[in-house]
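Just the one chain here, laid out as structure tokens, in the form predicted on its own.
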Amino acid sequence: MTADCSVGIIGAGGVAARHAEVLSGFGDVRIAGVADTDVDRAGALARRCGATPYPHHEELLAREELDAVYICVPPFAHGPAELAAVDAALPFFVEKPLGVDTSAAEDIAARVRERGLLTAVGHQWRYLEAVERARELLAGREVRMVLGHWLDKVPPVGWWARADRSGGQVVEQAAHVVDLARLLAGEVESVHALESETRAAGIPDADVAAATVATLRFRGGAVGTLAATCLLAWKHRAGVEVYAEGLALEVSEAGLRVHTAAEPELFEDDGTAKERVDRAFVDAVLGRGGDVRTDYAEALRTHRVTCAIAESALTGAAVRPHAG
């Protein structure tokens, strides 16, 4: 099949190779360019995936005849690449998190609205058919409350463990979790953190808390919790636990499981999320779907949250999500 949607890739670490992986295995998906200020790193990505090495975001929008392009950069790096993308009116697809505040995202997301552009945003928990068919359960039911945990460890890129280059754990990784609470129990008004005094292990100068516990209190009148740890030499857990009357459900990228009265069930989740979010956006792209579950605008929202978080575990006040 002809290749007929044409995609550049910004950032070639670890995240970007899954995407391009993803996106080769497309019939109607060409990778034209990857652009990393790593020249041996785009250039290796680049070999991969067929496509030709860029130093810089801006000589691959300038060189290649681009439909979208992949923003997978540090979130110390989120703003340029966008807003570059915007200026093109290319459609774009950015990892998470935005940033390591709210203050570019803000204006990238107003300058999305303004010029009417698609994007998308890596959630790609919300493709999740454990998810899925969560909201099916909870369809006419109130959530009450939710608790939601990563349990995790430290990881292997030097710029984690800073809070000025990756936000710190909740904003860089329980964005997830964050993301599928106020996907199952609506949006928070408020949120009330504490973080440890023990800092991530392992990197110098490292000034992410190992551990961050904050409570939330949604519009909806549920309440929650989020626990995170970057503690252990492991993954031990990253998901969500969900109550309403006569309902608990445990959500996690492994799948479902629903208690009731009777004998919990499983529900396994298929794996395949990570390849249907990038479906999703080239299909979007190509005019042949509308099934963008995170746009922009839509991950903002989730991301004011986390920073909310972080900025009440520095404080100690409750902090209220808010735009601008």
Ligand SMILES: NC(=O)c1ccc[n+]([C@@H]2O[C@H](COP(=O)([O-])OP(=O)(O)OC[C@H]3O[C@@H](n4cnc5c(N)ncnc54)[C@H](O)[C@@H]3O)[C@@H](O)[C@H]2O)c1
Second form
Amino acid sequence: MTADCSVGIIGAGGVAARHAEVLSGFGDVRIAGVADTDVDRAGALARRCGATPYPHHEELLAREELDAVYICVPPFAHGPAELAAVDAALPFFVEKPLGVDTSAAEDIAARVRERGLLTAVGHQWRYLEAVERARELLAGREVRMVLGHWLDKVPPVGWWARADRSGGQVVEQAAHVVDLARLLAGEVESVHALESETRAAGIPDADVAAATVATLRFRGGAVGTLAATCLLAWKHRAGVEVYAEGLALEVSEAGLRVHTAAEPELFEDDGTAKERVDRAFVDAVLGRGGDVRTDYAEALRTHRVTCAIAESALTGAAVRPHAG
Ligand SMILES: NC(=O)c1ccc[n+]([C@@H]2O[C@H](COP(=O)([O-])OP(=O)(O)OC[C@H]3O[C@@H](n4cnc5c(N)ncnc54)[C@H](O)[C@@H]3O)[C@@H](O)[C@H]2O)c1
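Any chance you could show the form predicted in complex with the named molecule after that form predicted on its own?
What follows is the whole complex; the chain from before opens it.
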């Protein structure tokens, strides 16, 4: 029996392995091929999911009859795979961030729009129960302040500590937090950022700042801050606090803490967001549902904000996230 949805994977690293594991658990999905410029990695992941390895995405797309493709390459490698998927009218799921800056992403977004192509982006925090509950609690209230933070270690991938490879910590990691801030408080009008002179510790040639702080002004009138550091040896905290009149919410992957004048309430997350993001995409590919919560155009709006913060940190000037 053939599966309903034949999927290809481009980039066979850590996050691709996670998607492959989730997809392998879906009875209606078959992973047909895996492409990676590192053929050993393509081979290893392909073996684990019974797929064919390819050294390049073009061969994968030419040889396999795919219904969708997952693009899991590092930030600096975005562009060619997405454009090939657009040319082949192939729905794609792409990992965040969309690139190290906005140039290729703006072009891809325009082509996706022209084609009316189905896309999804790996902002799986939008599938956290904590986020769903926070949105319910905030309905009808005005968010006045947002405090975002990503306080962590340098991830164990060789490209991360170079800004021209990763885009820097805000673009690469804090994107999840900025995406939530937009979801809960609306669009960001302007940002102003500073970064430490110290660079990511212990990594030769590192030029990613060890710490970045930013202030944000939202169009709806809220103000906010973002703090990011990679100085630690552990993941300390990542999340968003949102403040409205008489209500303070703390949202993270672990759950939601609700503060009012009464006792705080804690709602622990059930840990299924990473499955739900893949299920929603596959269902959309199969025409069975419309629960993709971050498509390419929506992720680009988040990416413009994180890139504006990176630009402001370099220039010292306030920046308005902009198209083009
Ligand atoms: N949504 C999430 O929670 C989440 C979690 C982890 C990583 N990510 C994102 O996923 C992306 C990849 O991260 P990772 O940890 O898997 O990195 P990784 O370095 O482990 O894997 C990337 C793989 O892509 C391959 N590659 C590079 N250029 C390629 C190209 N042109 N064509 C095909 N393959 C190519 C590399 O050889 C490598 O095997 C990053 O942008 C990261 O931010 C997202």
